[in-house]
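What follows is a single chain, given as structure tokens, in the form predicted on its own.
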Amino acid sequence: MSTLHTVNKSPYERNAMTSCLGHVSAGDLVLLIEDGVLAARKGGSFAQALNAAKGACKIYVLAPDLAARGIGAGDVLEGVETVDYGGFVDLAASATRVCAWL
């Protein structure tokens, strides 16, 4: 039973990253969507933290967002994959449920 979690806010402004990456359990997913890509950002503040829970859980980022952002792919930490609202819909539709990180 996995869960997809996903997360709309910046970890700069709000802790609903934080509070999301304490709750994931192994096999979850992860989207970063809206603001909360900020957080996929090589070098930045998050790195750290994402790259630990990668161990444990999948991490996506929507491009669309990274795009409306001015982020580019390159600028993504590494394993950190994007998809497109297809693959937002794939991975809701893959897993056992979906909570939103607000």
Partner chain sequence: MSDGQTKKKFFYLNRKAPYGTIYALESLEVVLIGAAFEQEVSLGFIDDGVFQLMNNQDAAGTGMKGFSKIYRALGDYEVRKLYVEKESLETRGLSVDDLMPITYEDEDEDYAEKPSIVVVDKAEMAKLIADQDVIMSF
Contents of the next structure:
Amino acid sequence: MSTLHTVNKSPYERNAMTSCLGHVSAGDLVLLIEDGVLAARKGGSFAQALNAAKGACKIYVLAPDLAARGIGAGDVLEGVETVDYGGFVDLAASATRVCAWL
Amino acid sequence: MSTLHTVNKSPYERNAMTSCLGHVSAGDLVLLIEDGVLAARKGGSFAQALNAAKGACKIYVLAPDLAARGIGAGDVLEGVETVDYGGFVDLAASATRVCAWL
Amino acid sequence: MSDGQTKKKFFYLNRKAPYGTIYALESLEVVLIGAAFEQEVSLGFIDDGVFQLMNNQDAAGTGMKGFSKIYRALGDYEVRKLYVEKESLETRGLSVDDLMPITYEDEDEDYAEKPSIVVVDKAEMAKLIADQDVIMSF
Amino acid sequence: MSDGQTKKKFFYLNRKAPYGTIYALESLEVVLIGAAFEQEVSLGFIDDGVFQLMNNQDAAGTGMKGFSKIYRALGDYEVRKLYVEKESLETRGLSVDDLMPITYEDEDEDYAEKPSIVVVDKAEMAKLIADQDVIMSF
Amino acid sequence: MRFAIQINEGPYTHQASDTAYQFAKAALEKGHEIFRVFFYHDGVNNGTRYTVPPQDDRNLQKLWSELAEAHKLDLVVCIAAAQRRGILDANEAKRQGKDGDNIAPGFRISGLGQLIEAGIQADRLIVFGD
Amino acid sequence: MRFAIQINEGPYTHQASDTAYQFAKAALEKGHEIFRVFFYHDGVNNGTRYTVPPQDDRNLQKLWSELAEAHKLDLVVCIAAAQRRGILDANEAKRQGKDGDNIAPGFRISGLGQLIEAGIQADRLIVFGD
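For comparison with the form predicted on its own, provide the form predicted together with its partner chain.
Complete assembly follows, chain above in first position.
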């Protein structure tokens, strides 16, 4: 009984990720896609918010969207797991529901 | 020699207004339009940022957009001047250039 | 699911201000159509979504079509649960008094008028999200 | 205006990340066409706009068309001033080393290769904005 | 598992349709079912056959049409959203007195009830948008 | 004074086209000139004659077409943006081998050079978008 939350917005531009992280339940999954992956870069000012969220829920990031934006695997925050589109499908299937933060 | 800056985004959702206010020059004009007018409501958490900006530049807000969103004239921050579309035209004509923060 | 296998909990998550974009209006259009399907329906208003419920909206000066009256009619469509987030209101300097009075008639209590808007805090909103079958985001 | 009455200062203000939306790509298309008009052209990269210049972009996995090579070719179009905001880089954990090397050949100095990217702070960016004739926002 | 997909933005301007397409393809490759793809808001603009993207770029309308044909996908364009945005099939064109239509192969125009039904029938609804 | 207007979003989804229209109308009423209105990005979707908005709503395409006729406005739809999004005039339809077109009266399709020229010729360029 968990929710997969998807975030497709840059946290620097919009409040979607911040709002998402404020509404997760313990055991939920958060997947950063599209411009949302920008949050997962090491050294960025939202690293702390993501690190804090890792206690309650698991954070994933979509690998092809990272690559498009020039963020290498070594530049992703520790503890954030990369998945491909198949992994996205698996996450959606494993959760009970999907909530998109647009 | 001044710039008219237009902001059409809610500051609660996006960083456009914050970014705009960080790039104004003394004597510039800032016009809040569309969802940007939400910043001008009394008691909101961006009131302080707008008040601080009033020292360097003049802040305007588009009246029809306030009305659409149910913000009455009495609920607009003090020192923020309301204009109609004709006033928008006048501001654009009086400034040297227009910079849209989209 | 409370009433048979086909009844699902539908949650409409509204996070955007009205008029600047069409999402609020087209979300309402889904709610109205969805009402005919006899599912368990509730609406959540978070972030700028709370502005959708502002009282005294008058879009005439913008040339756009106002649609705030539709919210008041939701009760007639058996849509009676409008959850509004407290923290979202407060950040924007709003209270429930700034919102439209939206009510429904409770047939179990002699059609007494009851408020459809329920203010909940962020933790309660998170629980609501975690309790849904289908979440439509706008 | 520095060189005759028809020459204007054009400034392309880029504030959005690439790929999530098309604004970065279609902004570049304007810059390329605009280069033929022999105006004074410069580009500003603020906020998420700095991500447009990230090195090693590879969009293949998304199915979208990568377009980062176009930035490197800007020098050939006499577009040589790419102002990148320092504070925007820092907030995102980036430095100029994370960006593409973009250069132009300076015909006044025996075609020496020179960097097109100039990192400026927010106050300098504000001055640049205040110095333009035409600002195109993306 | 049975997925339903909602797409809220048009092609190219936002990545939503690209991501939804990659998701749908991956789901089908894993043996899942796509009950329906519902195009809403500007998403209806995925369903015009008049697009001519640059030759070296992907053609999202064609990708959807081909995926639909290969897997018998149900691609539904919301009628109310389509009317506001100028997407017509032959029936709608006739009904509205328009002189032509632009719906792409494999797409059909229908009502919002199709979205609700997708929410009811599918195990998961995934929304892609701005 | 001579204004140029750039519109980056389609009708209805964003307010950009509404605001630009009200601005243009007010400018003309004040005796200013509108050198050109340039439709870019999803803004090209303002220029389809296939829209059928609800009868009690404004018809933005018609409003623009009528304003253009009344004031001899130059409404230019960017060709590159239009190709991606399925806006065609008769010439483009023929050139691309499409079986119809959807451009609205008073709009014309042309290149991005028209936007640069507008920036050069006008006293002020105002951008409306998302």
